[in-house]
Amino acid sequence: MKNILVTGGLGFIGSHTVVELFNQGYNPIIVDNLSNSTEEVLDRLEQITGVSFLYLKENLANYESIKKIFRDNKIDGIIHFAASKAVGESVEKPLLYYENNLVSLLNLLNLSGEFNVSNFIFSSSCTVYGQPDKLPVDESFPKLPAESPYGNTKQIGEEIIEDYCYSNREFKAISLRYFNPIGAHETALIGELPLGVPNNLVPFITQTAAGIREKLNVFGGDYDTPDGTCIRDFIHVVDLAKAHVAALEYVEEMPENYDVFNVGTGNGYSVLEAIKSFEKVSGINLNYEIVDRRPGDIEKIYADTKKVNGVLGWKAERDLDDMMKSAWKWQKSLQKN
């Protein structure tokens, strides 16, 4: 059984990927500093899988602590999620984002070289494309200037990995540029649970519906889109988690030692369409207000998925209503606890 180091493994996408790794016969080793997660997720993962996973509370910026993980465990591959990820916050605190997101990556790459770990999956983002000139975006599109420091850390992260792969032909890596993950596990035991006020749309939708938030702010109603609100390619988090497993299985055999893949549904939905979908599946009318645009937001983006469908053999299976149903089921489960 191969040991896969999952950084940020108690977070939203990381925890779902731990489950899918286990389902495919891997042994996930979880590293998380709990900056945007809780140890309760460990218990929930055990409820889903029946297994207690090795968990290490560490800050990836601490080189010596991370080195001990590599020294004490045979690592066969790495899926690197751990990063600060709120677009708006990154505009306000750029230095925090550059330090958190880039130092951790450099430490992992250095240690991968020292301990001969050659399979690396990087959690990248469609933000590397900036605001594309045409849609849908495919992997050949140029990386335009980032709209936020968060997006810039993903661009720089990809460049660092590609440069390292060029210098070390034994090292193999894939960057997954994914779009907007939402939803929750079918058990409603894990899902998106930001600490404090949510920065992402769907947790704010579900918390508004649950009465935790007074109203939902929709940032911008004057974009050049059919209804004036931003357009995004929403993808179910379980589909996204499965894409990481598919990438891990492909990385060992791929002909080159670096590649990138879009991970999305290929469909663009506006913020108002997402709200209407939630209202339909929940039967709740949301209290929302269109307010000024938010700095760093891209107007519209959705994926061309031909490459990931063809090369990795992966395809998103769940639609927007499925995503909203699972997100609402997750929120309701939290209200019961």
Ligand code: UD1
Second form
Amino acid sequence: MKNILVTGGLGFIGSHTVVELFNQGYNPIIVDNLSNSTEEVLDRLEQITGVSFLYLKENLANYESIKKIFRDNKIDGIIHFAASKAVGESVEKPLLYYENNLVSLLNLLNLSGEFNVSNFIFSSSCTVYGQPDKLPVDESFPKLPAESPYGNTKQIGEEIIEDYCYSNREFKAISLRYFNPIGAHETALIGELPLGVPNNLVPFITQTAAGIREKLNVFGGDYDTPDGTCIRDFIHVVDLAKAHVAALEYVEEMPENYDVFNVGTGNGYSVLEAIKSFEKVSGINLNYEIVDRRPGDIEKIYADTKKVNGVLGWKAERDLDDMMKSAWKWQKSLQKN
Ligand code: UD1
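What would you give as the form predicted in complex with this ligand, now that the form predicted on its own is on the page?
Let us now look at the entire complex, which starts with that chain.
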């Protein structure tokens, strides 16, 4: 059984990936510093899989502690999720973002070299494309200057990995450029746990429906889109988790040392369409209002998925209604606790 180090394994995407890794016969080893998650997620993972995973509460910036993990366990591959991801906060605290997102990456790459770990999957983002000239956006499109320190850490992260792959021909890595991950596990035992007021759309929708927030602000109704609201490629977190397993299976055989893949559905939906889907599956009329644009938002983006479908043999299976249904089930399960 292959040991896969999953950094940020108790987080939103990380926890769902732990389940899918286990389902495909891997042994995930979780590292998480609980900066945006809780240890309860570990119990939930155990309820879903019937297995208790090795979990280490460590900060990846702490080289010696992380080295101990590599010394004590034979690591066959790494999936690196652990990172700070609030765009607005990154503008206020850039050094924190560069430190959290890049020092941890450098440490993991150094340790990969030291301990001969040759497979690496990196959480990147469609934010690296900025606003593309045409859509859908494919992997050959240029990366535009980042709009935020957060976005910059993803661009720089990709470049660091690519340079390292070039210098160490034994090392193989894939960056997965996520579009907008939403939804939750079908059991409603794991899902997104935003700290405080959510920044992202879907947690804000579900919290408004649950009565935690009074009203959803829809940022901008005057974009150059059919209904005037922004367009995104929403992807179910379980589909996204499965893409990581597909990437891990491919990376060993990969002819190149480094590659990048979009991970989206290929469908663009507007913010209003997302709200309508939520209203349909929940039977709730959402209290929302169209307000000013949010600075830094991209008008529209969705993925060209030919490469990921063809090369990784992975395709998103869940539609927007499935995503909203699972997000709502998860929100309701939180109310019960
Ligand atoms: C952002 C980041 C992305 C990051 C992701 C996760 C950018 C350009 N995008 O995605 O890289 O991976 O967050 O943190 O930096 N909206 C509302 N009302 C709300 C919240 C959102 O109308 O209360 C709208 C936004 O204006 C946007 C859409 O919903 O049009 C999606 O927003 P959000 O969920 O925050 O994701 P992104 O900004 O697309």
